[in-house]
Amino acid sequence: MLQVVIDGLIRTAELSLIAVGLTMVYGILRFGNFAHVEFATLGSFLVLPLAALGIAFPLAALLAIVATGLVGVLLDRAIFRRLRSAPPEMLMIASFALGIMIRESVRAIWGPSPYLYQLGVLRPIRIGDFGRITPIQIGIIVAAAVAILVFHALLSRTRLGTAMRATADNAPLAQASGINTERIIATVWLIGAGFGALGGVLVGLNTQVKADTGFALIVEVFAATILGGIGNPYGALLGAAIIGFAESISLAINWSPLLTWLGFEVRGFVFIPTGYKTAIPFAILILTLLVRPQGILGARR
């Protein structure tokens, strides 16, 4: 169970950044965004070029979180700030275009293989008699925890965060009170675009860098975003860690006991096929809209 709980410290801590930025564009804009989860393959490949030059890969990282980032707002401005008042449903099959564009965009620049982070070889360490975590991975968790505090006292104590709770609260009254909103729209394309940029480039971390990695996370993190309650960033990270842990312990039972109490004739260990882990935060999406359709800390609309 101990490394469970690592794996899923990781997980968590991978989509947890990916599933904020999605809900804070949610929160403002009032829709789905799917090419979100696209800024993670951006970002995790805009390092390669960056570390290639010599720059230090933490700079490099940094600098292409930022990038994309602007990306982000250019976007915002160049397409949905043209269809502020079109019907949600046309901002998201917008969305969807656009992250297909921005896929295969890096398919045509970088190619299909996968690349790997040149951060040579290290060894993991030992937790007990069965854990094991290498320094990158616990890199990965205090990035992503660092990042949420950091997000935490921007949204709390700041004139900014403010701001933006307002925005998303009511963007009419907002604008009224003389806060301008599109400026804090801007800002939250940025943020938004620059943590899902970092959830990729923690995913490439921990795996590898692959064209289809955002669209490979898209059911978690939508997963994670509604069961928290979308519009909501600390749902968004709750969400998450119940998705990260869920895939890690599922992947971790024996489910012959069960299957056996069902009536199923079992012989030896069954576990999940690893190629079946999305099948499990499709089921908790799925549950959490017949249940609880605001997600645990959403407000009824």
The other form holds:
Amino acid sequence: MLQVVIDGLIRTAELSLIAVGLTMVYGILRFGNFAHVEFATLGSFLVLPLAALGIAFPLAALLAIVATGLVGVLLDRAIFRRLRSAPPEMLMIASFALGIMIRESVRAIWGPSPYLYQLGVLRPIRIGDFGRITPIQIGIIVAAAVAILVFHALLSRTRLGTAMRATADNAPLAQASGINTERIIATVWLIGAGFGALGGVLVGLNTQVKADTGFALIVEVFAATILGGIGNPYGALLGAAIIGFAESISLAINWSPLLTWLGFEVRGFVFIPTGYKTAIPFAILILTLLVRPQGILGARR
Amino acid sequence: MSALIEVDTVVAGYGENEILHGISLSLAEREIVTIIGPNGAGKSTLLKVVMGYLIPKSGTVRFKGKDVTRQRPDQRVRNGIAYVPQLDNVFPSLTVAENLRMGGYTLPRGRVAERIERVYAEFPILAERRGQRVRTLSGGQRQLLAMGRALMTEPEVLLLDEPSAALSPLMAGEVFAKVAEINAGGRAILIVEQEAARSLAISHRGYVVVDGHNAYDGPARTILDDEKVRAAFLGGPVPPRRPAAPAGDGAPPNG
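Next, give the form predicted together with the partner chain, keeping in mind that what was shown is the form predicted alone.
Now the full complex is given, and it begins with the chain already shown.
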């Protein structure tokens, strides 16, 4: 039981950090950035050369996150800024191409086989008879929680955060208030890509560092974003929590009573194979689009 | 009298679609000027050029004698121009107080709270609603908030795009009374209006814009009293056009 909660929390941590950036960029530029999940991949890989230089892991991770954030700003300048007045479909296609470029560049540089962060062996902590948690897993949850709290404080308490919300609400009016909206857009890319990178580092910590880390999460991240209400950062957090726990719970459940009740003949326990995990966010995504396309916290347009 | 804003033979539009074909206008200190004209004449476009959302293909915009034609809107705000768009003129997911704080974005940090209090004093209804999200405000309250937001910077020039659109006559009257009050405080105001009569009633001068050209300008009283202008632009059938006031742009072919 506890294991389900821990798995759900970790999944939520990873997904929410990546989804927040996706939803913020959408909130301001109004397009779904398919390349966004690749910031997770890029961030997780950029840690490797830094750690190889002997930089302590937390510092290496922080540097990789900042570097990825800057890559986000540069890519916006180089590509998306030229397409500001283009229709959203064009931006989406551009982002799709960019995603392939980032993913395959990572594969070309680091090769196809996965890496592990060298953190030494850490003893898992037993929590009663219910389950165990590793110090790394605690670190993942704490890092994500701290990042989200800092982000919330920025968004709700600071002048910059209010200007970010104002620009997402109404960019021309933000400009008429004297806000340099291009600078706000750059800040959103910096934070969004940086958070994506942190999400990728956390995935790397929990499992491996792979060239398709981000791409493997694309359905989960988009589902979380749309479920919560695309454009709303708090919605992305909520969506990530729902998707994260839906995955961990439905993988842990024995489905045989339900199937028997539905009239199927089943023997023994029935579990969803891990390989079908992606079906869960996909189902939630389709259900959301059918029932409440604006998402849980999304405003009707 | 020195002009605060001078628009000089501006040609502008969106892509291939040219909307303003060489339009000129001036706004003096402490003046209220109303731009009237039929739908689609380019009134709002003209205001967007003055604010900097649209860079003209030719012609200049000067503010206090300085050429600002290529400045971004946020730079013009810093120089003392403020703009209230017709639609979407507030931040709906922000609170009333946050909207005003955004209006004061360019102010030094220490002055924002003081300015907000001044706006509250001027618009008491906003003080009552300060913690509320703007989504929950009525149309009239939003229009007052939009003006309050624009006044945060104590602009020398206030640009209003159809401030009475979609308001009840009662509320529109309240808005125009407020505009006159703001002007009495020393600010020049440039208004674009469909509801021309009420706006002209508080204005010093007026411009009539037709098909992206200057069609007529003069004291607001004259426009209100002039039978021909009244008939042509303030409702009533449009009479066949006589060779009108000398226009610098050649006679338009249609009536």
